[in-house]
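Consider the single chain below, provided in structure tokens and representing the form predicted on its own.
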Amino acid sequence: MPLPGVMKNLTLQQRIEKVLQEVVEKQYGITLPMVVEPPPKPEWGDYSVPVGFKLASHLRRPPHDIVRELAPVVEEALADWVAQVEPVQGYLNLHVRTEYLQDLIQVTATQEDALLPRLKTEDRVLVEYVSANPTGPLNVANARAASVGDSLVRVLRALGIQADSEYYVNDGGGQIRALEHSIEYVLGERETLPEDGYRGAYLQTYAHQVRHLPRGKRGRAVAQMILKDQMKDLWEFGVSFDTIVHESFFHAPDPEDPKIGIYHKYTQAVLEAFDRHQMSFVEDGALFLKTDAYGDEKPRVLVRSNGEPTYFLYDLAYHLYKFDRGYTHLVNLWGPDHLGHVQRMKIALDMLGEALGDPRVRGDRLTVLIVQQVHLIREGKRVAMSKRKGEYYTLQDLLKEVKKDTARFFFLLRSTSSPLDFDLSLAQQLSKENPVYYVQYVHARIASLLSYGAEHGLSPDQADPRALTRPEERQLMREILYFPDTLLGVARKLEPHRIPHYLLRLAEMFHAYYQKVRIVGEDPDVSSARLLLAQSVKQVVAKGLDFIGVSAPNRM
């Protein structure tokens, strides 16, 4: 999903991209977007842009000739921010003025949100995540989705995007019936557990709490109890939702009404729109949607031959409800078992928008992140879990072994598209090998350092950043420069794992700086400037940790 809106406060990287585009347009009459990124090695500059390679096919000239020609023009255009523009092969390597970095540090140290880019947009984003069945406790895969979704909402809101969070309760007929039958088995009212039944000791407690209810009413009652406990677990995990929507809302007006054909208005609107535009057809008593005519591999069932609607139909009604509430961009976090559902859902939304004549309803306004599985590792061995055997490792189990901060940090160490190995033994260590401890310790160390400086009459408030001249200091300033673009990358790509990786790089640089340089030394001017740099690092670390729901302690 492209990031909606227009930037109000451009980052330096965006300013450079804008100026470069203007230079190329003026020089060659060619309009091309410029992609400016940090180079792999610091000696190659602070930013690098492959403009020669981009223009070579247009100008029919070698890339190195183009960048040699452009370098002095670009250097003049960027003189306020850039000290040197170096042509290398087909790249322009840009060296930012040290004075600019020094001034940036002074602002960052004193203004908490100084580095946050802001977006001006009327678009609204709805992030739906976790959305577990209310048939059992939340597991570690749900916890990973919770970490990702909550962090995304935090970042989007910080950038000025209207973003809301939502939890979709899958309390439809199939799951509730299976839960009902499982309760009957637990209470001794059934001889065998149904094939689709739910196993696990957790069901014993719930079943005995509803045994007084008549058969047929217990499944929904237990589902409500489980949902309440799921919300409690998520709250302890630092996650809450703006809205909770139930699948049963899209069934009959009365969820207990057994009559087939009495649908909620959104479900009915979907069926009528498809029927009106001849996008659906009946075969062998079942109702199909002609998704194959729009690129799907086959038609999809909306209503089974027995008259029971499919989850697909209710999901379409739910997404229509999302758009109807004014959301312009939808982000869904789904498990890997839903991978095959993504394309057909986008196709069906395009069809629905066409049938309704509603330009808001479009498949390209839905972005689905597939959150891959979590494998728990203990002392080098994978922890065995089996849904079939009822062997669960729940979010509650995890929080009994690992602190919330650690769990949330660990869940974001890999992209959602990759399975995650969660090392329980490492997560329990209080050492630099534990990544969250390593980052949090920077914040605590700097808090102590600032207190020590104050005791010696030193304050970063009146510091002159021009005293920061060491290479290690410039490296730290350079890394802080990249923080706002890291956040934009999170929002553009919907990849919150960029934040912990950024924080680990910054932490590594500061720990090395602290070991090599005496921050509070004999020269008060230099000491104050170094405290200013440390305070700036502290501000960025605190803000980065907050975006991923992790605390920034002053003592450890």
Second form
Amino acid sequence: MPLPGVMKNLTLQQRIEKVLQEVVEKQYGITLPMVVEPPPKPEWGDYSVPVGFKLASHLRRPPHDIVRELAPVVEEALADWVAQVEPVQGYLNLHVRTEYLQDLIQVTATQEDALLPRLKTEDRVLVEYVSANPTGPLNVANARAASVGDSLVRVLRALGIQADSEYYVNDGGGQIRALEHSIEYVLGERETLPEDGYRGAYLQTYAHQVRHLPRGKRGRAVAQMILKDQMKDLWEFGVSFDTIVHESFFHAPDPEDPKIGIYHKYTQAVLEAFDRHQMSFVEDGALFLKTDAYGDEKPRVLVRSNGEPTYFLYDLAYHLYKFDRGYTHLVNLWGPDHLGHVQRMKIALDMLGEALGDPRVRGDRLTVLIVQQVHLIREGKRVAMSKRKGEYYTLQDLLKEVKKDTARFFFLLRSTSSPLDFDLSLAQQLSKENPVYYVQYVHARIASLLSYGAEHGLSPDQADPRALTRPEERQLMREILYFPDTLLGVARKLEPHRIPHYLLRLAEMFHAYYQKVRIVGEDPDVSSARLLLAQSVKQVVAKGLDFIGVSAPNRM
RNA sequence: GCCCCCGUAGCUCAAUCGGACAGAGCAUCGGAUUUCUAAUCCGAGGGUUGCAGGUUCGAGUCCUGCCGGGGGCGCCA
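Alternate state requested, the form predicted together with the RNA (shown: the form predicted on its own):
Shown next: the complete complex, the earlier chain at its head.
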């Protein structure tokens, strides 16, 4: 999903992009998007731009000629930040001034959000996630979605994008009815559990609390209790929502009088718009939407022949409601079982926008992230779970075994679209193999280091970063330079797993540095400069962990 | 049968908008500790990116076909 916007505070990478674009425009009269990225090998520079290849076909000249010609011009244009520009093959390899990196870590160490780029934009993003049925406790897949969604919102906000989180409660008629029947079964008022009924020990507790209520009222009452408990679990997991929207909101205006044909205004608006533009039709007593005319395999049912609207209709009303509140980009986190719904949803939104004459309502403004399954592994074996029998491993079960920090870190270790193996045995280990502790340990180590330095009268506050001259130090400073670029990548691609990966690389570098180089040593100038570097690593680690909802301990 | 997602080292996975010689961790083997926190570090081996074509200066990444795994194909959500 594109998140366009005018940049206010730019990262160095973005500044380089901008300057290069201007140089190329001035030199050749060609406007090209620039690709600026770290080269595969550090020796080749800090940023690299394959601009020669891009221009070669336009100019009908060999790539190397072009970059050789461009190098001195670019070097001058970027002189404030870049020491050297090297033409290699079709690339321009940029070597950032070490003084720039030194200044950068000084700022990072002292100012909380100095590194964060600010995207100045009118866009408003709504991230909808978890959205579990109010029929049982949250499971580990929900927990994964919670980790992903919450981190995305945190990062987007930190970058200056207006982002809100929302939870959609699927309290549709069918679910509540099934819950109602399951309660009756648990209370012994019903012989058999219906086909779509819910099982599981948890239902006992809830059922007994509502046994005094008249039949027909218990399902909704239990659903409310379950929702409340879900929110409590999520709260303990460090996740909360700005808004909660119920599917029942889109039903009849008066829930006591669910007459057919009297829906909520959004539902009504959807139906009327489609009807007005002949996008819907009646067949066998049911109302269909002609999604097939827009690329879907077949028409989809909006209202069943028994008069009851489908989930699909309410979902369209819900998404109209999202757009109507002024959101310009919608991000939905769905489970793999909803994969087939993505296309039809986008098609239907396009149709809806057309029918309403509302340019805000568009399929391409919806991005669906499929959050893949979680497989629990214990002692190298998969933990068996049977949803049919009602045995499943809940978020609460997980938090009894594993700390919140560990769980949240593990859930973001893989890209959202890949299935995740959650190794419970590994998650409980206190060693390097456990990546959470590996990263947190850097933070604790530096905290201890800083107080040790203070005992020796050393403070990073008056340090001169020019004393940082070792290659390991430059490498660390350079990695810090990449932090904001990483965050931009998270926002642009909606891939929060980049944060733990970045933190692991930074942690590895720091541990190696610490092992090799004495930080509090004989020379006070060098020592305090190294403490400054350590402090800026600490800041970045703390910030990065905060984005993924993991604490940064001072002692371990 | 049709549609969608995924196939990368023995295992689990990275790889930024299509960029350079595809990188980590685990596992395996060998080393480092009178410490500023060893919850750490250093080193070694390991690859035809499922297969075959195509587009491109350049493909793990895009297109076509095939093989293998998963999910969907309901007037359930």
